[in-house]
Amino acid sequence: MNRVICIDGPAASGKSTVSKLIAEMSGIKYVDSGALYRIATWQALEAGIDTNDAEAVAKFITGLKVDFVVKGNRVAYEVNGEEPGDKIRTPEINKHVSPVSAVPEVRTIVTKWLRDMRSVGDIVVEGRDIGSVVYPDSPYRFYLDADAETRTARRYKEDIQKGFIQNADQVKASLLNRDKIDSSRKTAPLKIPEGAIVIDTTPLTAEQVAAKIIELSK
């Protein structure tokens, strides 16, 4: 069976630079949980569903079609025959996400299409419930946690360089937000997974824990 390499954690915890490394470094795919309930959330808002109401979301769900494209080493997502890019990338996105990620039948849905990312080959799969959820039967399952103050700088720096204009303050109040949402929803909150690996990437390189996580999983 193909390997699948697990990484948790909350937000700019350094999944999605970690993992990226990890699949340049070992040869394998990366897939980005994350993109999906985001990809989600912006055809929801996009329609103009109310973001709070989970019975809309969830009869919207149904009907979204994602294509899953093998583009090198990562498994791109497309919708009408494009990649989002950054769409899904704004602070708009960031404030949305949440309520439509905590959607059972988002969860749902979203949970099959990761599982059917198997049969591509080796993946190294992030997100917040991939090691708990989607993938708890692999070995490898991994979740990075950063104090506050990193994770804010880290997602500041982010947002600065694709042209969002925050401040720290708020960076900061939309990231503990959503750890709070994440955390406390009934359906695949946002946890250590039993028996995963903890990794605190507040003193490293994203290049020090990729290689660290290549190690322990072979």
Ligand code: DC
The other form holds:
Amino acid sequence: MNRVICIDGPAASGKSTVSKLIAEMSGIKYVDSGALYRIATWQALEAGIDTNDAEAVAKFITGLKVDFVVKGNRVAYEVNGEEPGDKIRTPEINKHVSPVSAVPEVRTIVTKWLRDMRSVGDIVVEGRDIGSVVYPDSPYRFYLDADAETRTARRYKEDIQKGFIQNADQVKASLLNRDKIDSSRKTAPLKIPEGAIVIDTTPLTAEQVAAKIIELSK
Ligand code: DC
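Right, the form predicted alone is done, so what does the form predicted in complex with this ligand look like?
And the full complex, kicking off with our chain again.
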């Protein structure tokens, strides 16, 4: 059975950076579950769906086609033959992704996609419910956290690099709002999976966190 390393945690807790490093350092494939919820949100918005209309979102997701392609040490996602890139990382998508990902039908479909990805080999999967819902039987489950100031500073730096103009207060408000919706939704809320190892990444570098997880996943 292929190994699955599960990395959960709130927005900007270091999940992506750490998961990509784990893939690079240990030669396994990186799977970004949040990108699937972002793709569903992006496509729904493109189709003119009201993201607060759960019924319309549920209907839309059943017809959405996403292709999975292994590229180097990651599983890439293509819609109509193209990777969406930073189109799914805008403040607009950030605003709409939590209501979309709270729709149970969306979660059922994305969970199935994520479980199917185990067939490509050993994987490291980052998200909000990977160790609690998608792969609860994996022996390698981790929950990353960091204080709100550190998370804001990290996300602010990333946003500036992407050319999104927001001030630090807006970034912090958006992060905390997403945490609130993600933690309080009925289906698969963000929580520490039972038995998962919790790592506070505030004082650590991404390399230190990745090395620790690799060591604990042998
Ligand atoms: O990790 P991210 O910021 O790209 O995730 C975007 C959103 O997707 C996040 O606000 C909540 C949702 N998400 C989720 O509900 N479950 C996951 N496994 C991953 C992401």
